[in-house]
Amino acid sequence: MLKNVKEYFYPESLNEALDLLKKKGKSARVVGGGLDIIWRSPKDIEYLIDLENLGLSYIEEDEENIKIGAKTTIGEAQKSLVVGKLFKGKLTEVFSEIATPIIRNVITFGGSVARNYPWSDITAILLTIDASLVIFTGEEKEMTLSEFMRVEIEEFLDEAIIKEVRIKKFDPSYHFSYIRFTRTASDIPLLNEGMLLKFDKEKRVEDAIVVIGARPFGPTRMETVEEFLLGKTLTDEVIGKAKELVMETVKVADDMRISGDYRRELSGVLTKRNLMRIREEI
């Protein structure tokens, strides 16, 4: 338990929350859903700054983006009609496969991104669909998730608060597929792979994002495979070659759950399945 916590704050504005965060330094932690704090119970935390009163639980849309507040839970996104319009409901489907209903009602988008656990399905999914973050540092700044994952996140968030996740409203030429491989339905993934492909009128790949995570390292784009897919139609030969390329280039390792060799074989299987799923749609 958090026996060392001295004060629990409910700031009324992002400016107040940020001031508290800067003042209390590394002895403070921002609370989104709180799951990570309950699970890890860090002993060095003395101050908790809860974002409950800041109105950051929302899902909105404008002409270009779907905007998801940092305190929005995965369960809320799963039920959202706005999110359900993307990729013919496939984003909703993958959200519904993560963990259990009870946990999905606690996991927040902001918390998932801030903790950046290597096995996180949320970061792998958001990286696949090229999501952006709105960061509050005294003023609002938008940065892609790719940019965010290249900074020293813990140090960066000593003086910044994640306000919002933004997802582009992709047109029907984009197709999304995501597969998580787990020991049980509610377990963390042993490997996951997301794929976003854009096709032209001749069904040739015009743009490609391929992401593999839980390697057991964090999610990463498979740029060699992305480049290979450009300009090609998804024939059996192309799918087979893409599978081989992933297995040749993916960086995996052993952990207590499975071996790196198994992960490498699995990466090829997931690639083939994702490409075949997308081929059936176009």
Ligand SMILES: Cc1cc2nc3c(=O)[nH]c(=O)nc-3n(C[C@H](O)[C@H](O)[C@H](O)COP(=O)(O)OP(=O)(O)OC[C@H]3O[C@@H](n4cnc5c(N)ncnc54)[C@H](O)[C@@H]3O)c2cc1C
Given for the second form:
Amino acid sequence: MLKNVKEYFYPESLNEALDLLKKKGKSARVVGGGLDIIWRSPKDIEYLIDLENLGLSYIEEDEENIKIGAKTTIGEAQKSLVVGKLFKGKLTEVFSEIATPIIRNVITFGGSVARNYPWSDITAILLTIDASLVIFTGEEKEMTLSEFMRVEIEEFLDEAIIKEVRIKKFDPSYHFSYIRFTRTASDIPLLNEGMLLKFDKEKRVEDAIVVIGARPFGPTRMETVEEFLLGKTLTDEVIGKAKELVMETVKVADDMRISGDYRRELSGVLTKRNLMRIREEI
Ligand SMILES: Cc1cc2nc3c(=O)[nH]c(=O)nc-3n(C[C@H](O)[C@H](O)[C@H](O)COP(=O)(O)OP(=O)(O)OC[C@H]3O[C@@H](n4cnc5c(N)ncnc54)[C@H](O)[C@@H]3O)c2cc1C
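What does the same protein look like in the form predicted together with the ligand, given that the last one was the form predicted on its own?
Time for the whole complex; same chain goes first.
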């Protein structure tokens, strides 16, 4: 447990939280849901800075975006009517498949993105739908999740706090599908794949994002297959070729859970399933 914690702070503003974080340095952590902090119990933690009083637990929408405060739990997003409107409820469905209800009611968007586990469902899903983050560094800055994933996250968050996740309001020409492959329903993914395809009126692919994570490395765009899909209709032949392309190009490895060879096979299977699911929908 966190035996070395000396003080637990409830700042009243983002400025106060950031000042504390900077002042206390590596011995301080921002608390989202706190589940990861408790689970790993790093010995160097002496100060905890809880975002509870900052009003960051919200889901709002404007004309362009759905805005999810960093303190919002996955469970809250799963129940949100605003999130439910996106992709005919598909996002709600995939959020409700993550872990267990108790875990979903604790883990937050901010904590999940900050922790950035390579197998994370949340980052794989958010990367697939090209989500952005609002980061507080004394002022608010927006950056895409893919930009955020290219920085040294731990060092970056020594002097920054994630305030919000932003999801664009995609029009009905966009279709989303996500599959997490796990040993048991509540386990972490052994491989995951998200897909976002935009279709024109002739049902040809106009835009494509394909993301594979838990390889066991972090989520990555599958650019070769994205390019291949452009301008195509989802015939059996196209789906078969996309499956092959993913298996040929995906970078996978062994870990204690499964082999790289198995992951490679799975990458093809998940690609085929995602494409077939989307084809049924368009
Ligand atoms: C038992 C268990 C099962 C899990 N199962 C899954 C799963 O199936 N799928 C999945 O995707 N994930 C899963 N997770 C992972 C979970 O998404 C991450 O552990 C996540 O970090 C937990 O969120 P939290 O809000 O509790 O984080 P916290 O413990 O609060 O924080 C985690 C880290 O993020 C930092 N942080 C938190 N909020 C912010 C912020 N707003 N700005 C900057 N830094 C911040 C903290 O300082 C800390 O370093 C699981 C975790 C556990 C413990």
